[in-house]
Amino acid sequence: MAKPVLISGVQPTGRLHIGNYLGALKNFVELQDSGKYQCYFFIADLHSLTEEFDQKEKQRQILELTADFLAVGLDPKKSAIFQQSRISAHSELASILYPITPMGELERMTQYKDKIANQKENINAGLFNYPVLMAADILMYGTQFVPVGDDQDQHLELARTLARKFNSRFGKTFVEPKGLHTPTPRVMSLKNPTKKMSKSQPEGCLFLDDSPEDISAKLKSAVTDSGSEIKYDSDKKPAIANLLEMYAGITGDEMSKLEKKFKNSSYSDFKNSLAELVASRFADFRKKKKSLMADPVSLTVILKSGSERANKVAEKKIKEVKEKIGLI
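Just the structure block for this chain alone, the form predicted on its own, nothing else.
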């Protein structure tokens, strides 16, 4: 019996931070290593074009994200690691899905509204149509499970809707995917615990390849709440709650255990402890990433091999889709 298919992608738009790790990459590795799934993890370079970018930097960012994938523990022998733009069937399937996608579904997308509010100088059609291409990314591989953050739930539901609509009109073709959430669905900014951690605001980020000194400095300057108690309360103490979630996300400890551990600690002591934990956790990652980035040819070979593997599946599916709608 074939293992269920699992897929997820990450945009190559700069250095990854601890929110990316706890919200996605940590889960990717655990799902891969469970041996329960056929795993596909891709560099979502087409999606990344919806934001301002430097074309000279884009290829470096693609290779850097590939290095991040490998350094964190993804294994090209266990998972297909590929580049979205190398699989032309993704864009082709998106074009086929556009006519069955209601405009109203796209207009109500929360992420679209947030994006256009934050990049008013670059409101483009790619942002609006992003969820359709994402649906194509997912549906292409007969995907049953998608590890996503809760901010992608709307997009995943659209993929399910489009699968149902296509299947109803043209016959059973696509699987309706289900989401898999991580225990830490989102990490908030060190500077503003009401805002999600974002690489566009680097001062509020703990990047995975930050030096121990940078990690310590950033956590020392992270905002805190009134009072002095190390207690998990996302409403009354959102800043400390955010730091506790980071700690728990790395160690797997229950909040009650952490509250007991730091019961008599000051905010400063707790931040120092978290800084040591983060620096230690990503020491191997920093070393591996540096080594991988020194050999871009090997990274390119891995991406090419993974893309060829994914393309075999994608070409078969796009042929089936075309036959169903009468294009072949």
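In place of the form predicted on its own, the structure of the form predicted together with adenosine-5'-tetraphosphate (AQP) is requested.
Below: the lone chain, stripped of partners and molecules.
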């Protein structure tokens, strides 16, 4: 029997942070290495055009994210690693899904509301339509599972709704995808534990390729809560809870074990331990990323060949969809 299909994408909008890693990429690698799935991981470059960008910088960001994917452990021999814009069927399928997407569903999307509040000078239709293109990305491949952070849950629900609507009108065509979360589905900003860590707010991010000195400095200045005890309490101590979740996300330890370990530690001792943990966990990543970035031609070849692989599947699907709706 064919293995279930799994897909996820990341926008090339900057360096990966520990939220991207603990919420999504760590899971990508584990799921890939389990050998139980047909995996697709893509650079969501079309989605990233919804934010201000520079053409030259965009090209660099696409290759940088490819290097990030490989350095973190994604393997082009095991997974199709591809670039969204190289596969025109994604945009075509989005166009086909627009007319069955109620405006109201898009208007209530939290990410859309946050984005338009944060980038007032560039409120564009791409931001509004983002979840429809995301549904197309997912539905295209007969996807059963989508590993993502919990900020994507609403979008995933729309993909399920659109699959159901399309299937009931035109006959069984799409699979309804399910989300997969890690135990750390939402890492919060170092500067504000009520806001998610986000590439567009770099001051609150711990980046995977930060130097040990930067990691230490950022954690030292991360906000903490009142009191002095290292205790997991997401209501009363959201900042410490966030740092404890990062620690547990990396080691896999239970919270009770960490509370015991840091029972007699000050906030500052705990932050130092976390800084050492993060710096050593990503030492290999930093080295690999640097050497991968020194060879942009190989990165381009990997993206091209993964895109060719994905394109074969997408071309077949878009033909089926067009036949179903009477276009061909």
